[in-house]
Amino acid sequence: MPAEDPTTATLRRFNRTYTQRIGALDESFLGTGRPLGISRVLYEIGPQGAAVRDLRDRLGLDAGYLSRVLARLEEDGLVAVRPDPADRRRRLAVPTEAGRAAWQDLEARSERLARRLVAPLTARQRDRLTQALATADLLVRAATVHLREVPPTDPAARAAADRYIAELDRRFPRGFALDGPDTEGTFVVATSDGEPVALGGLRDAPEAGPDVGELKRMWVHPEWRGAGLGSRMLRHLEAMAATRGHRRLLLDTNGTLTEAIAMYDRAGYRRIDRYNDNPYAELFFSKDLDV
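Three-dimensional structure of the chain by itself (the form predicted alone):
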């Protein structure tokens, strides 16, 4: 048997330790009388309710399994599943009065367990634990985000593009605005728990050559920066461009986006002369793809 990778060995050991300590193996999670899976769905429904589709996306659950969990919660009188008045095609999971009380009880039990787990630690140890878990949480989530190709009109892509535009408008000395929505090319959107956390676009650039593509709208959610998600998105777009016959990629950027510039430098992009009339662009890059 080959030697286990140190990273996976550490992750598996942490999983075993943590699931045991929090009672994930118990039939009655935290003494609620419900197993962990059902308790987690109840927690995500929350005191305000949630769309069933959003629950499925956020938790990454199979539709059949989620339906069975919701049926169990309905049988227990904790949740009512009904059509969304704003869109009859959607279903909402809405907590009953008993369900809201059960959610509050679950929240209180979880808080007491967390406090009990860290009680023996010193203040310095708690700081170390907080920093280590925050880093681990970010990196694991970054490693497990879902990347999918979508058209410019996709709601997740548009939501990410809106945040991208708003950030550039804040950071650029003269602000930033588009003449209109993106209508050409394709996008890759990265989602975690159903929410867009990164975006990247690819379009053909026939004006620069028959086998040239251009990257655009590269954006990573500020809370996800430093976890390598931008580099992963860049590699994904490069691979996608290669399968489409592109032998070279172009991109432009503004000098204030120092994080992006450093990423392009590390990824092997070389500085070139201006190749377009984008008024916001100050630096221009090119990279030959291995095809």
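The term rigid core refers to the maximal set of C-alpha atoms that superpose within 1.5 Å between the two forms. Remember, predicted model here, so these are calculated numbers, not experimental data. Positions refer to the first chain, counted from 1. First, how it differs from the form predicted in complex with the DNA.
In a rigid-core overlay of the protein, D137 has its C-alpha displaced by under 2 Å between the two forms. After superposing the rigid core, the C-alpha of P152 moves by less than 2 Å between the two forms. With the core superposed, R90 shows a C-alpha displacement of at least 2 Å between the two forms.
Would you generate the structure of this protein in the form predicted in complex with the DNA, following the form predicted alone above?
Single chain only below; no partners, no other molecules.
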């Protein structure tokens, strides 16, 4: 084993503290007269309801087991399970009035326990704790984001591209619009709990040379900025480009996107002259990939 890593040591120490002290937050689900597993499923269904499929994914449960838990919740009159009209193999679990009340109760218990935990802290320390946990939350979530390569038609890629376009439209003085959805190149979507949180596209740019690629649609969900998702996406795209035989990457961007520009600078991209007639682009970058 290599020399002790301070990050894993801290993480593991925190894990111990956590399971001993905050872990009790789960136990707030006890004492409701229902077993923990049942409460967890009820809580996960939430006041709006959820698809059985999603519950299974989110909670990591066996299909048979979950089915039984749902039957029990239905029997207790807390949840109604009915087929999804859009795909009648699927089923949706929707809380009844009583179910929503039980959910509220779980919510209140959890909140109470959290309060009791932080009660001994002064306001200043509470702020520090909030800060620290929010940072840790963002980084841990960012670290467990899932990157996958998809065609331009992928629904997650489309959804992310739409958000990208909407954001540029908001930020650019004269708005932003595209002719139609992307059809060219390959996209990389980063998802967390199924939600797209970052996007990046790579296309061949034969007009600029035989082994040149171009990056497009680089976008990170606003709530996820500052966690290094952008540079991770960039590294992933560069590795992808290298395996596709590209030796140089181009990209263009707008002067208002200062965070992105700083990231490109940090990642070793150099500013070059205009190489296309994109009316929204003001800055142009290039990077040589050392294959």
